[in-house]
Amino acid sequence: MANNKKEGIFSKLARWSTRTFLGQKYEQKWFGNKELGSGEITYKNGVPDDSELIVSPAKQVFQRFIARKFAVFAVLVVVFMFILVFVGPYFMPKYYDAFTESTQKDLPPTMSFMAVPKELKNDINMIDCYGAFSVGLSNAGKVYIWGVTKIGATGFDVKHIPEEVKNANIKFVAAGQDHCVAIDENGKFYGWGSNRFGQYAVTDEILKNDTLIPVPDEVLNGELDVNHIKQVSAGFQATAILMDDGTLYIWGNTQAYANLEKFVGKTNIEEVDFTLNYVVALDKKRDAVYTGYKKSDLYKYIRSSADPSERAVPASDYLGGRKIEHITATLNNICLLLDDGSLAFVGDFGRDNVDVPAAAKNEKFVSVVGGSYHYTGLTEEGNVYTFAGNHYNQDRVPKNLSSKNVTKVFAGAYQSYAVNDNDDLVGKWGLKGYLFGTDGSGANIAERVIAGGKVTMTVGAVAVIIEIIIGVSLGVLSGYFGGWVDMLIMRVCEVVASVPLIPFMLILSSLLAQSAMTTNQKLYMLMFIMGVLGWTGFARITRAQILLARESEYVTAAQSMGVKETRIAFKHILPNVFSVILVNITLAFAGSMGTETTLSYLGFGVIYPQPSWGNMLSRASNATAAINFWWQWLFTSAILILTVVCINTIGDTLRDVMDPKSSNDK
């Protein structure tokens, strides 16, 4: 007796997946033959042989479609891409589609930003970082480097530590944007990486350049007493060495820091650091942030919070006699550690800031360090807190850190490290790297691929919807009514089809270049024009199908019953020919995506920084990017090609399986 038990949905899914990807042999092996009534389904070339069964046309189409493995793969790819670009943004950081960072430009795909070498993990003296790579110093005086160590297309690679540095007992080391400096136990100064702006050596070209401050002779000649060096810091094309008597040695590119010259020869400095555009310091008075400008109000107003909405007050009023013990800077602001263990802030804060946790405000901080936008602080209780900039979730401090006797904290550009009383690394958190690398503006390409895919697919989808509305409507009217209506619509169709879309859009782009239209307004116009100029294909194919169907018996019967002509055309004929139009929809969608990509690539449509796949490829369409920064075009173009090919594959397969003359076992 036949088993008529209904197969469950999960069993059906498992059977279908096995048959689709492994074949009918494994399906029968693992699941057996599915019985239906008194007979069983047999298979021919992996497709159910339904010659003896009554199967609906829709089911036949489905069975034929899933028998084509590449078509099923194409569906999965397209579904995945839709989920990625439309659902993915809800799990992305704030402003992910427009976030750029000058210190993170042209970085290759990597997840090594926190890959501290194992030789250093249990013997950490210090860690320093300004850009994409970090430098570490062990208590044994050995230097280690990790992260992205190659400096753009310059050919410099800071991972190549000079042999004399490897053989020396290093006491101080610092990492800038594109160079490293070190001082050994005898006061000898070392530098490696880029020296284009005199970061660590003096040449005749550097001495002739009025915008560069050369390395002081005392530093180059090893005249500094290493036992009296208090601090070594490096920034963007600049470096500073501070002695414990307040003497500051500073050099580098004056065009990178507006006030660099004002710090040359200073002898009353307690601490020094670099923001994006300024050198900042703490002088002997310890009552304000020193910038070298007497009359400037830069950094003279203090707030107790990293919340940008909090009102800042004059420094003297806020401090009320308290002194500043320590300063540390990010690119945009400065954190002040006061002598009572509290924190204060000066400068500008971004939209994605996280304020100091409420619990931390009741504790006394003993140290605080700054990255590119975030701060990490350690309190007397041994608790670690990260706050301020949080674009890459820098505030996710490991939960069990408070029990690990943390005595030192260090900050990378977007990372933080915690070290215990045995100098062991006990915690690290922040940005691990960039899956697809970064572009020439420092934007995360993986994030922009998602944002750009959303724009490109949206433009393609809206343009196709407009094409369908116009083209199908006119095609139905033309094919059903014929006569002068058909003649008029087809002549209009020919005129519209003769307009070259890309040249037309480029001319329009030049005319609107000086207009006050916003990026979104240009995007809406792009979708509208693509739809208005692209409907002719739908009109022609719909007209052809209507001409074939209007002589059918069901149409004649409807006419004899007095049904309105428009109802017959749109309610009776159109649904019966829509399967052919459906195939055209998938092909037109892929074509619209390609058109948007081409237009954005040529400079019309989506304008940077708003991403689309087209303008992402446009920004990587130069020889430098093609040779040195392959990741800036490879991933975007590969995803675009894969998506368009898969959509076209779905359309071609639908056309085949919907053709009644097509063989079932094709």
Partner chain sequence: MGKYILKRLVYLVLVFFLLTFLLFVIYQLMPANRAFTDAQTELKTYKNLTEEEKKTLFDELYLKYQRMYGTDTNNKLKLYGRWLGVVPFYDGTYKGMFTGYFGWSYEHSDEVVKVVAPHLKNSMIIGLITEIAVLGITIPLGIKQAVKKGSKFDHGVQLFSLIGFSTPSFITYIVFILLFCSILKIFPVSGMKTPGSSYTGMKNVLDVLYHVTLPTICLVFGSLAGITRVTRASMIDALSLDCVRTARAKGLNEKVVVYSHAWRNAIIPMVGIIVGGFFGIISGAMILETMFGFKGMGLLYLSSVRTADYDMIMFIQVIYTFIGLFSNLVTDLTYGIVDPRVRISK
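What's the form predicted in complex with its partner chain like, now that we've got the form predicted on its own?
Coming up is the bare chain, nothing alongside it.
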């Protein structure tokens, strides 16, 4: 019974709103003809033929408007865009304007970051990843590569694994930022990808360059005993091979890693890894992070959690006799696994950081691996935890993993993989990829489109509101009072209109850029300038409409009744010219969005890192960049064009349907 009553209320409401907004005919069409008399309803082009019916002008305009499918579609698109850009930012709490990530620069749209090949899934020996691509090695000695394998605009594609690597039985493989290295069962060394910094081969050019350390001869000549290799690790333009007697072979770009040279020829190393700017290692003493620096404080202080607010203490105090079992590094910090199974942390922690889960602190860790910012650890109980860097939600470990007998975990960049004792892949989590790719700073374009849309639309809307306030009030005054008021306002209008908009805006925004205002204040000033320079259109149109309306009978009637002049102007005439103004509001909104886009594209207006649809398109300024990094402008401009087309369509349609001369069957 209660249900019935509720339905009744709803249908009554729907009926009421249909009657109010669409008219009686629609009410009868949709809700039947219950109380309100009867009569055949005739339709013309899908709209009830209300030529016999008296409807208010607003209702008529509305009915005509919704009869046009394309216009309704345009309204939906614009509403969707508004919701997307104004509500969307609340769903991306981790987004911030100045985000940069050097390992994720210029990546095309992809969702393949975790697309482990089928052949590898049940035979995993190891997985490694540093930048945008991952490399996997099967127990059978085969190498697999997935992710974004094209290296920027360099033309290298690491997907092209050399034939000899395909035919060899590979034992070790490692992925760097733009290169891959592998060692087969005979100790033969292979490399592919970019070799600009001597990543895997030695050329005369590399020997001539003082800043590069060439690949050691032992490695190149295949003199290494593969059974005694402990670790192969690659980083940003550098590579390291560690033997189990502590001998380290390391080479690459010394400008990428400040202490790279200090590691050459070391023979007491237990484990090695790369942070953003330093090589870090564990030496035989196992009591501190070895960086090669004798007196520096670098990585000497340890804390017990990945929480930067905790005070770090000197290594010897913290360890108190315990030894470091294992070290692993992300770009800006290092995780230490101690011999009692607890974790300790060294280094800085950026934003979007999560601490080790409380539950994990009571468990003993058996292994821990670092990605670009996160760590994935495995405990004795078989539980897997991911912590530290969490910008792309790397910490979302699949729920049922603890029951799957995980024995190995791998991590790289923003991804983690869990493998069971049968070498099957049982779980993968982390960043899948980027819907629209990344920009030149490594930021996710999809997120910037939303944040940029908010800026562009806000600037457009506020500028138009300022234009309306100035333009319409001056237009009403000018049109209604005429005489010297009209003369003065129209001359001012002419002067402002004759100022060339874009050049003048360029000057003002370059003045703004030099001033010491905050980003937001600059944005307000931009809106203000756009509004103050763009009101003339509104003033002219309002004036022209007022001139027409002033001659009409209802104004004469009001005047004869002794209504105050300002009241006539704003209360009697303005509502009647509102329709024309409304059309111009939509067109001006599209126009000022265009102005903002052009300005920001030229490098004025909204300035990087604050995104706007205009400055996101700056890559589209020369043909080579535009074709190499097509995703960096194509999606943004498509969304921009779609939005502006829809806003203009709404304006055009409003103009058509409000024009009493135009007929329904257009």
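For the two forms, the rigid core is made up of the largest set of C-alpha atoms that agree within 1.5 Å on superposition. Owing to the predicted nature of the structure, the values given are computational and were not obtained by experimental measurement. Numbering follows the first chain given and starts at 1.
Core fit, then residue 96 C-alpha moves 2 Å or more between the two forms = After core superposition, the C-alpha of residue 96 moves 2 Å or more between the two forms.
Check the Cα of residue 623 between the two forms on a core superposition and give its shift in Å.
-> Its C-alpha shift, to one decimal, is 3.4 Å.
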